Partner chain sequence: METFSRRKTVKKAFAASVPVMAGYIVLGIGFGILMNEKGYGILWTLAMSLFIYAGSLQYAGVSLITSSVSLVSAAITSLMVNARHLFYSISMLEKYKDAGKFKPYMIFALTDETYSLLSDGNVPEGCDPHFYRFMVSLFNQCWWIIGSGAGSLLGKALPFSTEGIEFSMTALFVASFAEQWLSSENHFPSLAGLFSSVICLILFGPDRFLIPSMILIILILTIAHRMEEKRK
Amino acid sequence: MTYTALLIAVMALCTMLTRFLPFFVFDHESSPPKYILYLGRVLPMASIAMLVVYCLRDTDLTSGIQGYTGIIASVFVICLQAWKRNLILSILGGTVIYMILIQIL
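Okay, now the structure: that chain only, the form predicted on its own.
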(Lines of atoms letter the chains of each structure in order from A and count residues from 1; the text may use other names and numbers.)
(Lines give C-alpha, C1' and ligand atoms only; values in the text may rest on other atoms or scores of the structure.)
Protein backbone atom coordinates (compact mmCIF):
# COMPACT_ATOMS: atom_id res chain seq x y z
CA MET A 1 0.00 0.00 0.00
CA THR A 2 2.79 2.43 0.91
CA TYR A 3 4.73 1.51 -2.21
CA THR A 4 1.68 2.17 -4.40
CA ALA A 5 1.00 5.55 -2.77
CA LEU A 6 4.65 6.53 -3.15
CA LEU A 7 4.64 5.45 -6.79
CA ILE A 8 1.51 7.50 -7.53
CA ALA A 9 2.99 10.52 -5.74
CA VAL A 10 6.23 10.33 -7.75
CA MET A 11 4.32 9.97 -11.04
CA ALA A 12 2.09 12.92 -10.14
CA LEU A 13 5.12 15.02 -9.21
CA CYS A 14 6.88 14.20 -12.49
CA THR A 15 3.76 14.99 -14.50
CA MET A 16 3.25 18.30 -12.69
CA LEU A 17 6.93 19.17 -13.11
CA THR A 18 6.79 18.74 -16.88
CA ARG A 19 3.60 20.83 -17.04
CA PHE A 20 4.70 23.68 -14.77
CA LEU A 21 8.42 23.90 -15.56
CA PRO A 22 8.03 26.03 -18.73
CA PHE A 23 6.18 28.69 -16.72
CA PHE A 24 9.09 28.92 -14.29
CA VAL A 25 11.86 28.77 -16.89
CA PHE A 26 10.56 31.31 -19.41
CA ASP A 27 9.75 34.91 -18.65
CA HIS A 28 6.05 35.66 -19.04
CA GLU A 29 6.63 39.02 -20.72
CA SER A 30 8.89 37.79 -23.50
CA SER A 31 8.21 35.19 -26.14
CA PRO A 32 9.76 31.73 -25.87
CA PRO A 33 12.99 31.03 -27.78
CA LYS A 34 12.66 30.22 -31.45
CA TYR A 35 13.74 26.59 -31.02
CA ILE A 36 10.91 26.04 -28.51
CA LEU A 37 8.40 27.48 -30.98
CA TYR A 38 9.89 25.25 -33.70
CA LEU A 39 9.56 22.16 -31.52
CA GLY A 40 5.98 23.11 -30.73
CA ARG A 41 5.23 23.11 -34.46
CA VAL A 42 7.02 19.92 -35.53
CA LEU A 43 6.81 17.53 -32.57
CA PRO A 44 3.04 16.84 -32.72
CA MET A 45 3.24 15.72 -36.37
CA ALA A 46 6.46 13.79 -35.72
CA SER A 47 4.76 11.96 -32.84
CA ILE A 48 1.78 11.07 -35.00
CA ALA A 49 4.05 9.86 -37.81
CA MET A 50 5.98 7.71 -35.35
CA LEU A 51 2.72 6.19 -34.07
CA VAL A 52 1.59 5.38 -37.62
CA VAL A 53 4.90 3.67 -38.36
CA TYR A 54 4.66 1.76 -35.08
CA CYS A 55 1.11 0.62 -35.79
CA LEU A 56 1.78 -0.51 -39.36
CA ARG A 57 5.29 -1.97 -38.89
CA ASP A 58 4.12 -5.59 -38.65
CA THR A 59 1.66 -5.38 -41.52
CA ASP A 60 2.07 -8.47 -43.68
CA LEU A 61 0.68 -7.71 -47.12
CA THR A 62 1.27 -11.28 -48.29
CA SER A 63 -1.18 -12.78 -45.79
CA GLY A 64 -4.27 -11.93 -47.78
CA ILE A 65 -6.90 -9.39 -46.82
CA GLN A 66 -6.02 -9.63 -43.10
CA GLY A 67 -2.79 -7.76 -43.83
CA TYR A 68 -4.69 -4.80 -45.21
CA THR A 69 -6.99 -4.12 -42.23
CA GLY A 70 -4.64 -1.59 -40.63
CA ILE A 71 -4.06 0.18 -43.93
CA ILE A 72 -7.79 0.34 -44.70
CA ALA A 73 -8.52 1.75 -41.25
CA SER A 74 -5.68 4.28 -41.62
CA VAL A 75 -7.01 5.48 -44.99
CA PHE A 76 -10.47 5.76 -43.42
CA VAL A 77 -9.06 7.91 -40.61
CA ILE A 78 -7.26 10.18 -43.08
CA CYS A 79 -10.39 10.61 -45.20
CA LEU A 80 -12.63 11.21 -42.19
CA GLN A 81 -10.20 13.76 -40.78
CA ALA A 82 -9.97 15.59 -44.12
CA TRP A 83 -13.75 15.62 -44.39
CA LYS A 84 -14.92 16.43 -40.84
CA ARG A 85 -11.78 17.94 -39.24
CA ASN A 86 -12.67 16.31 -35.91
CA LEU A 87 -9.85 14.39 -34.26
CA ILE A 88 -12.00 12.48 -31.79
CA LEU A 89 -14.42 11.42 -34.52
CA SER A 90 -11.51 10.30 -36.72
CA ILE A 91 -9.89 8.24 -33.97
CA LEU A 92 -13.16 6.64 -32.91
CA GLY A 93 -14.20 5.99 -36.50
CA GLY A 94 -10.86 4.41 -37.35
CA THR A 95 -11.00 2.23 -34.26
CA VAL A 96 -14.52 1.06 -35.06
CA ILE A 97 -13.64 0.30 -38.69
CA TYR A 98 -10.50 -1.59 -37.65
CA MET A 99 -12.40 -3.67 -35.08
CA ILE A 100 -15.13 -4.48 -37.58
CA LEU A 101 -12.58 -5.46 -40.22
CA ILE A 102 -10.59 -7.78 -37.95
CA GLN A 103 -13.79 -9.46 -36.76
CA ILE A 104 -15.29 -9.92 -40.23
CA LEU A 105 -12.18 -10.72 -42.27
Given for the second form:
Amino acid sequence: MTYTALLIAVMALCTMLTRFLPFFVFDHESSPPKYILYLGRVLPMASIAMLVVYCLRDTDLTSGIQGYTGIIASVFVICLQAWKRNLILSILGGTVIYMILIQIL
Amino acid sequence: METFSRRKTVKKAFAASVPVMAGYIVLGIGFGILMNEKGYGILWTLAMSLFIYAGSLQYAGVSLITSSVSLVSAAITSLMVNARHLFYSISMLEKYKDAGKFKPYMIFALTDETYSLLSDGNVPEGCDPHFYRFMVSLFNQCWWIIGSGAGSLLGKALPFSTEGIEFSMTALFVASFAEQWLSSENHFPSLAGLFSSVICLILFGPDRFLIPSMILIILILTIAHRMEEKRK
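I have the form predicted on its own already, so could you send the form predicted together with the partner chain?
Starting with the chain above, the whole complex follows.
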Protein backbone atom coordinates (compact mmCIF):
# COMPACT_ATOMS: atom_id res chain seq x y z
CA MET A 1 0.00 0.00 0.00
CA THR A 2 2.83 2.38 0.88
CA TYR A 3 4.52 1.22 -2.28
CA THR A 4 1.44 2.07 -4.37
CA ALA A 5 1.50 5.59 -2.87
CA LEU A 6 5.18 5.85 -3.75
CA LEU A 7 4.50 4.78 -7.33
CA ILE A 8 1.77 7.40 -7.63
CA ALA A 9 4.11 10.05 -6.22
CA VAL A 10 6.79 9.13 -8.76
CA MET A 11 4.28 9.31 -11.62
CA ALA A 12 3.01 12.68 -10.37
CA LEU A 13 6.52 14.17 -10.02
CA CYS A 14 7.66 12.94 -13.43
CA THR A 15 4.51 14.30 -15.04
CA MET A 16 5.10 17.70 -13.43
CA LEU A 17 8.68 17.61 -14.67
CA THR A 18 7.51 17.22 -18.29
CA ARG A 19 5.17 20.19 -17.91
CA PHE A 20 7.44 22.57 -15.96
CA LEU A 21 10.83 21.90 -17.54
CA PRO A 22 10.42 24.16 -20.63
CA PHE A 23 9.33 27.02 -18.39
CA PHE A 24 12.45 26.64 -16.22
CA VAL A 25 14.77 26.39 -19.20
CA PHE A 26 13.39 29.15 -21.41
CA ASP A 27 11.68 31.52 -19.00
CA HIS A 28 14.56 33.93 -18.61
CA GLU A 29 15.07 34.60 -22.27
CA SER A 30 12.97 37.22 -23.95
CA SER A 31 11.68 34.69 -26.48
CA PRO A 32 12.69 31.08 -27.06
CA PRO A 33 14.79 30.21 -30.13
CA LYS A 34 12.96 29.91 -33.46
CA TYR A 35 13.79 26.22 -33.69
CA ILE A 36 12.14 25.54 -30.31
CA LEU A 37 9.02 27.43 -31.37
CA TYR A 38 8.94 25.39 -34.57
CA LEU A 39 9.10 22.18 -32.55
CA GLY A 40 6.28 23.48 -30.35
CA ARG A 41 4.17 23.85 -33.48
CA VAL A 42 4.81 20.52 -35.20
CA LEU A 43 5.54 18.10 -32.36
CA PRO A 44 1.97 17.89 -31.00
CA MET A 45 0.77 16.49 -34.34
CA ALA A 46 3.67 14.05 -34.58
CA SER A 47 3.28 12.86 -31.00
CA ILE A 48 -0.45 12.23 -31.35
CA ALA A 49 0.39 10.02 -34.35
CA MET A 50 2.94 8.23 -32.18
CA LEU A 51 0.40 7.69 -29.41
CA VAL A 52 -2.04 6.15 -31.88
CA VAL A 53 0.64 3.64 -32.85
CA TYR A 54 1.47 3.15 -29.16
CA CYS A 55 -2.14 2.29 -28.33
CA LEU A 56 -2.37 -0.15 -31.22
CA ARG A 57 1.10 -1.65 -30.66
CA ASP A 58 -0.20 -5.05 -29.62
CA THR A 59 -2.18 -5.56 -32.82
CA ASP A 60 -1.43 -9.09 -33.96
CA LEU A 61 -1.98 -9.46 -37.68
CA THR A 62 -1.44 -13.22 -37.57
CA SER A 63 -4.12 -14.19 -35.06
CA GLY A 64 -7.17 -13.80 -37.25
CA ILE A 65 -10.09 -11.46 -36.73
CA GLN A 66 -9.45 -10.96 -32.97
CA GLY A 67 -6.12 -9.36 -33.73
CA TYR A 68 -7.82 -6.69 -35.80
CA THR A 69 -10.47 -5.42 -33.37
CA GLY A 70 -8.42 -2.35 -32.39
CA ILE A 71 -7.80 -1.47 -36.04
CA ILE A 72 -11.46 -1.97 -37.01
CA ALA A 73 -12.69 0.22 -34.16
CA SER A 74 -10.05 2.86 -35.00
CA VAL A 75 -11.16 3.02 -38.63
CA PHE A 76 -14.69 3.45 -37.32
CA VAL A 77 -13.52 6.36 -35.10
CA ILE A 78 -11.81 8.04 -38.07
CA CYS A 79 -14.95 7.73 -40.23
CA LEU A 80 -17.15 9.06 -37.43
CA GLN A 81 -14.80 12.02 -36.87
CA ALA A 82 -14.63 12.83 -40.59
CA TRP A 83 -18.42 12.69 -40.77
CA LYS A 84 -19.54 14.58 -37.64
CA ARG A 85 -16.34 16.33 -36.42
CA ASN A 86 -17.39 15.65 -32.84
CA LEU A 87 -14.63 14.29 -30.62
CA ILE A 88 -16.87 12.92 -27.88
CA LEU A 89 -19.21 11.19 -30.31
CA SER A 90 -16.25 9.54 -32.05
CA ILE A 91 -14.74 8.38 -28.75
CA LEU A 92 -18.02 6.99 -27.43
CA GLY A 93 -18.96 5.35 -30.74
CA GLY A 94 -15.56 3.75 -31.19
CA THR A 95 -15.42 2.46 -27.61
CA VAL A 96 -18.87 0.91 -27.82
CA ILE A 97 -17.99 -0.82 -31.11
CA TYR A 98 -14.74 -2.09 -29.59
CA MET A 99 -16.47 -3.42 -26.48
CA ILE A 100 -19.09 -5.20 -28.56
CA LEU A 101 -16.42 -6.67 -30.88
CA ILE A 102 -14.20 -8.09 -28.15
CA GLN A 103 -17.10 -9.42 -26.13
CA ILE A 104 -18.75 -11.29 -29.02
CA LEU A 105 -15.70 -12.42 -31.03
CA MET B 1 -5.67 49.53 -16.62
CA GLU B 2 -8.53 47.62 -18.14
CA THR B 3 -11.16 46.25 -15.83
CA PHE B 4 -12.48 42.78 -16.44
CA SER B 5 -15.56 41.21 -15.01
CA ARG B 6 -14.50 38.12 -13.06
CA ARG B 7 -17.98 36.71 -13.25
CA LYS B 8 -18.10 37.00 -17.00
CA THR B 9 -14.66 35.42 -17.30
CA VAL B 10 -15.76 32.45 -15.17
CA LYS B 11 -18.88 32.02 -17.31
CA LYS B 12 -16.92 32.13 -20.56
CA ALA B 13 -14.34 29.68 -19.18
CA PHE B 14 -17.12 27.31 -18.15
CA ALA B 15 -18.66 27.48 -21.62
CA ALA B 16 -15.28 26.79 -23.24
CA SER B 17 -14.72 23.74 -21.03
CA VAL B 18 -18.07 22.07 -21.83
CA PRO B 19 -16.74 19.98 -24.76
CA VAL B 20 -13.98 18.71 -22.49
CA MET B 21 -16.48 18.06 -19.71
CA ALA B 22 -18.19 15.33 -21.71
CA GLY B 23 -14.89 13.74 -22.70
CA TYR B 24 -13.28 13.90 -19.28
CA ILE B 25 -16.32 12.53 -17.54
CA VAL B 26 -16.49 9.61 -19.99
CA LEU B 27 -12.74 8.92 -19.91
CA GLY B 28 -12.66 9.51 -16.14
CA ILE B 29 -15.45 6.98 -15.62
CA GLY B 30 -13.47 4.52 -17.73
CA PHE B 31 -10.42 5.07 -15.54
CA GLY B 32 -12.41 4.76 -12.31
CA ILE B 33 -13.98 1.50 -13.50
CA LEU B 34 -10.59 0.12 -14.49
CA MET B 35 -9.09 0.96 -11.08
CA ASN B 36 -12.08 -0.55 -9.36
CA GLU B 37 -11.76 -3.75 -11.43
CA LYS B 38 -8.16 -4.09 -10.23
CA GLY B 39 -9.16 -3.64 -6.60
CA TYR B 40 -8.21 0.01 -6.04
CA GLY B 41 -10.95 2.06 -4.39
CA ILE B 42 -12.08 5.61 -4.79
CA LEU B 43 -9.32 7.21 -2.68
CA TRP B 44 -6.57 5.81 -4.89
CA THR B 45 -8.50 6.85 -7.98
CA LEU B 46 -9.02 10.41 -6.73
CA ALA B 47 -5.40 10.73 -5.58
CA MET B 48 -4.19 9.86 -9.07
CA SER B 49 -6.62 12.25 -10.77
CA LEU B 50 -5.69 15.03 -8.36
CA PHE B 51 -1.90 14.70 -8.34
CA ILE B 52 -0.95 13.06 -11.64
CA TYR B 53 -3.73 14.48 -13.80
CA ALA B 54 -2.59 12.95 -17.09
CA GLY B 55 -5.14 10.64 -18.69
CA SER B 56 -2.91 8.37 -20.73
CA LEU B 57 -0.41 7.91 -17.90
CA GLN B 58 -3.19 7.16 -15.42
CA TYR B 59 -4.53 4.43 -17.72
CA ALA B 60 -1.01 3.07 -18.14
CA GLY B 61 -0.50 3.58 -14.39
CA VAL B 62 -3.23 1.05 -13.57
CA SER B 63 -1.03 -1.70 -14.93
CA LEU B 64 2.08 -0.17 -13.31
CA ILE B 65 0.59 -0.30 -9.82
CA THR B 66 -1.10 -3.68 -10.20
CA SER B 67 2.18 -5.28 -11.28
CA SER B 68 4.19 -3.23 -8.69
CA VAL B 69 6.92 -2.26 -11.13
CA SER B 70 10.13 -0.68 -9.86
CA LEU B 71 10.16 3.06 -9.15
CA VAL B 72 12.70 3.56 -11.93
CA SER B 73 10.54 1.95 -14.58
CA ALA B 74 7.53 3.89 -13.32
CA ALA B 75 9.57 7.08 -13.75
CA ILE B 76 10.76 6.16 -17.24
CA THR B 77 7.27 5.19 -18.35
CA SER B 78 5.87 8.47 -17.00
CA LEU B 79 8.50 10.54 -18.77
CA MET B 80 7.99 8.69 -22.05
CA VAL B 81 4.22 8.70 -22.06
CA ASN B 82 4.19 12.38 -21.08
CA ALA B 83 7.09 13.64 -23.17
CA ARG B 84 4.59 15.37 -25.42
CA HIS B 85 3.86 17.78 -22.55
CA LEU B 86 7.27 19.31 -23.21
CA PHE B 87 5.97 20.37 -26.59
CA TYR B 88 2.76 21.77 -25.18
CA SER B 89 4.66 23.79 -22.60
CA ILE B 90 7.07 25.06 -25.25
CA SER B 91 4.20 26.36 -27.33
CA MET B 92 2.58 28.01 -24.29
CA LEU B 93 5.78 29.75 -23.08
CA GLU B 94 4.72 33.09 -24.51
CA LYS B 95 1.07 32.94 -23.53
CA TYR B 96 1.69 31.90 -19.92
CA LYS B 97 4.64 34.23 -19.45
CA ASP B 98 2.91 36.93 -17.41
CA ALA B 99 0.24 34.83 -15.71
CA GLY B 100 1.65 35.57 -12.26
CA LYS B 101 0.06 33.68 -9.37
CA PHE B 102 -2.04 31.56 -11.77
CA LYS B 103 1.00 30.31 -13.63
CA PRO B 104 2.10 27.31 -11.49
CA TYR B 105 -1.34 25.71 -11.56
CA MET B 106 -1.81 26.46 -15.27
CA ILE B 107 1.46 24.69 -16.05
CA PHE B 108 0.59 21.77 -13.75
CA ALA B 109 -2.81 21.35 -15.44
CA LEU B 110 -1.69 21.60 -19.07
CA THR B 111 -3.24 18.38 -20.40
CA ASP B 112 -3.85 17.44 -24.05
CA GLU B 113 -7.40 18.74 -23.87
CA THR B 114 -6.63 21.97 -22.02
CA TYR B 115 -3.86 22.57 -24.51
CA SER B 116 -6.24 22.02 -27.41
CA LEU B 117 -8.66 24.59 -25.93
CA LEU B 118 -6.02 27.23 -25.20
CA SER B 119 -3.35 26.74 -27.85
CA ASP B 120 -4.93 29.04 -30.44
CA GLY B 121 -4.40 31.88 -27.97
CA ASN B 122 -7.89 33.35 -28.39
CA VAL B 123 -9.58 34.69 -25.29
CA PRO B 124 -13.22 35.89 -25.33
CA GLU B 125 -13.64 39.65 -25.42
CA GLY B 126 -13.73 41.41 -22.08
CA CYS B 127 -12.04 38.56 -20.20
CA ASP B 128 -8.78 38.74 -18.29
CA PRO B 129 -6.69 36.31 -20.39
CA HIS B 130 -4.74 34.82 -17.50
CA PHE B 131 -7.71 34.36 -15.21
CA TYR B 132 -9.67 32.90 -18.15
CA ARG B 133 -6.96 30.34 -18.92
CA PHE B 134 -6.65 29.51 -15.25
CA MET B 135 -10.40 28.89 -14.94
CA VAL B 136 -10.53 26.73 -18.10
CA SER B 137 -7.68 24.63 -16.66
CA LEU B 138 -9.43 24.36 -13.29
CA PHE B 139 -12.84 23.43 -14.74
CA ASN B 140 -11.22 20.74 -16.85
CA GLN B 141 -9.53 19.12 -13.87
CA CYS B 142 -12.83 19.23 -11.96
CA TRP B 143 -14.52 17.25 -14.77
CA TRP B 144 -11.71 14.72 -14.69
CA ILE B 145 -11.93 14.26 -10.93
CA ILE B 146 -15.75 14.03 -10.99
CA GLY B 147 -15.62 11.48 -13.82
CA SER B 148 -13.02 9.24 -12.21
CA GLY B 149 -14.79 9.37 -8.84
CA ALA B 150 -18.09 8.49 -10.49
CA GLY B 151 -16.46 5.61 -12.39
CA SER B 152 -14.98 4.22 -9.21
CA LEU B 153 -18.41 4.23 -7.51
CA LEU B 154 -20.29 3.03 -10.59
CA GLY B 155 -17.88 0.21 -11.35
CA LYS B 156 -19.52 -2.30 -9.07
CA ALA B 157 -23.07 -1.32 -10.00
CA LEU B 158 -22.94 -1.54 -13.79
CA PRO B 159 -25.21 -4.31 -15.14
CA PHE B 160 -22.98 -5.16 -18.14
CA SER B 161 -19.40 -6.22 -18.72
CA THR B 162 -16.98 -3.30 -18.97
CA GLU B 163 -14.36 -5.35 -20.78
CA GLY B 164 -12.82 -3.20 -23.51
CA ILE B 165 -13.54 0.15 -21.84
CA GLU B 166 -9.82 0.92 -22.02
CA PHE B 167 -10.25 1.51 -25.76
CA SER B 168 -11.64 4.98 -24.92
CA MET B 169 -8.01 6.10 -24.60
CA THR B 170 -7.11 4.81 -28.07
CA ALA B 171 -10.28 6.33 -29.47
CA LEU B 172 -9.32 9.70 -27.97
CA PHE B 173 -5.96 9.70 -29.72
CA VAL B 174 -7.33 8.35 -33.01
CA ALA B 175 -10.09 10.98 -33.07
CA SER B 176 -7.62 13.79 -32.22
CA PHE B 177 -5.33 12.55 -34.96
CA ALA B 178 -8.19 12.54 -37.48
CA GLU B 179 -9.29 16.01 -36.38
CA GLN B 180 -5.78 17.45 -36.69
CA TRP B 181 -5.46 15.88 -40.10
CA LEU B 182 -8.80 17.31 -41.26
CA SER B 183 -8.16 20.81 -39.91
CA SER B 184 -4.58 21.37 -41.03
CA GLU B 185 -3.09 21.80 -44.47
CA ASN B 186 0.37 20.62 -43.61
CA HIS B 187 0.24 16.87 -43.01
CA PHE B 188 3.98 16.43 -42.84
CA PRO B 189 4.28 16.39 -39.00
CA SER B 190 1.47 13.81 -38.69
CA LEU B 191 3.02 11.64 -41.38
CA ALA B 192 6.48 11.95 -39.81
CA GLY B 193 5.03 10.80 -36.49
CA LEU B 194 3.17 7.89 -38.02
CA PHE B 195 6.06 6.76 -40.20
CA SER B 196 8.69 6.99 -37.43
CA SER B 197 6.66 5.08 -34.88
CA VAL B 198 5.62 2.29 -37.25
CA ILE B 199 9.24 1.83 -38.38
CA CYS B 200 10.47 1.79 -34.77
CA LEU B 201 7.67 -0.56 -33.71
CA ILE B 202 8.82 -3.03 -36.38
CA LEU B 203 12.51 -2.59 -35.52
CA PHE B 204 12.39 -2.45 -31.70
CA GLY B 205 9.16 -4.27 -30.81
CA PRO B 206 6.13 -3.09 -28.82
CA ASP B 207 7.92 -2.67 -25.46
CA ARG B 208 10.85 -0.54 -26.50
CA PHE B 209 9.86 1.57 -29.48
CA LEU B 210 8.73 4.85 -27.84
CA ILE B 211 12.14 6.43 -27.20
CA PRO B 212 13.61 5.56 -30.61
CA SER B 213 10.41 6.88 -32.22
CA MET B 214 10.74 10.20 -30.42
CA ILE B 215 14.36 10.54 -31.51
CA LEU B 216 13.50 9.70 -35.11
CA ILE B 217 10.56 12.16 -35.12
CA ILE B 218 12.73 15.01 -33.84
CA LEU B 219 15.44 14.10 -36.35
CA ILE B 220 13.05 14.11 -39.33
CA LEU B 221 11.33 17.34 -38.30
CA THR B 222 14.68 19.05 -37.67
CA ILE B 223 15.98 18.08 -41.11
CA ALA B 224 12.73 19.33 -42.69
CA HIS B 225 13.09 22.62 -40.78
CA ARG B 226 16.70 23.06 -41.92
CA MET B 227 15.75 22.44 -45.55
CA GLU B 228 12.89 24.90 -45.28
CA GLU B 229 15.22 27.56 -43.83
CA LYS B 230 17.76 27.03 -46.60
CA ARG B 231 15.14 27.48 -49.27
CA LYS B 232 14.17 30.89 -47.91
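Each form is matched to the other, and the largest set of C-alpha atoms that superpose within 1.5 Å is called the rigid core. Numbering follows the first chain given and starts at 1. If you're wondering where the values come from, they're calculated on a predicted model, not measured in any experiment.
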How far, in degrees, does the smaller rigid part turn against the larger one between the two forms?
27
Could you state, for a rigid core superposition, the Cα shift of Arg41 between the two forms in Å?
4.5
Value in Å for the CA shift of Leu6 between the two forms, taken after the core is superposed
12.6
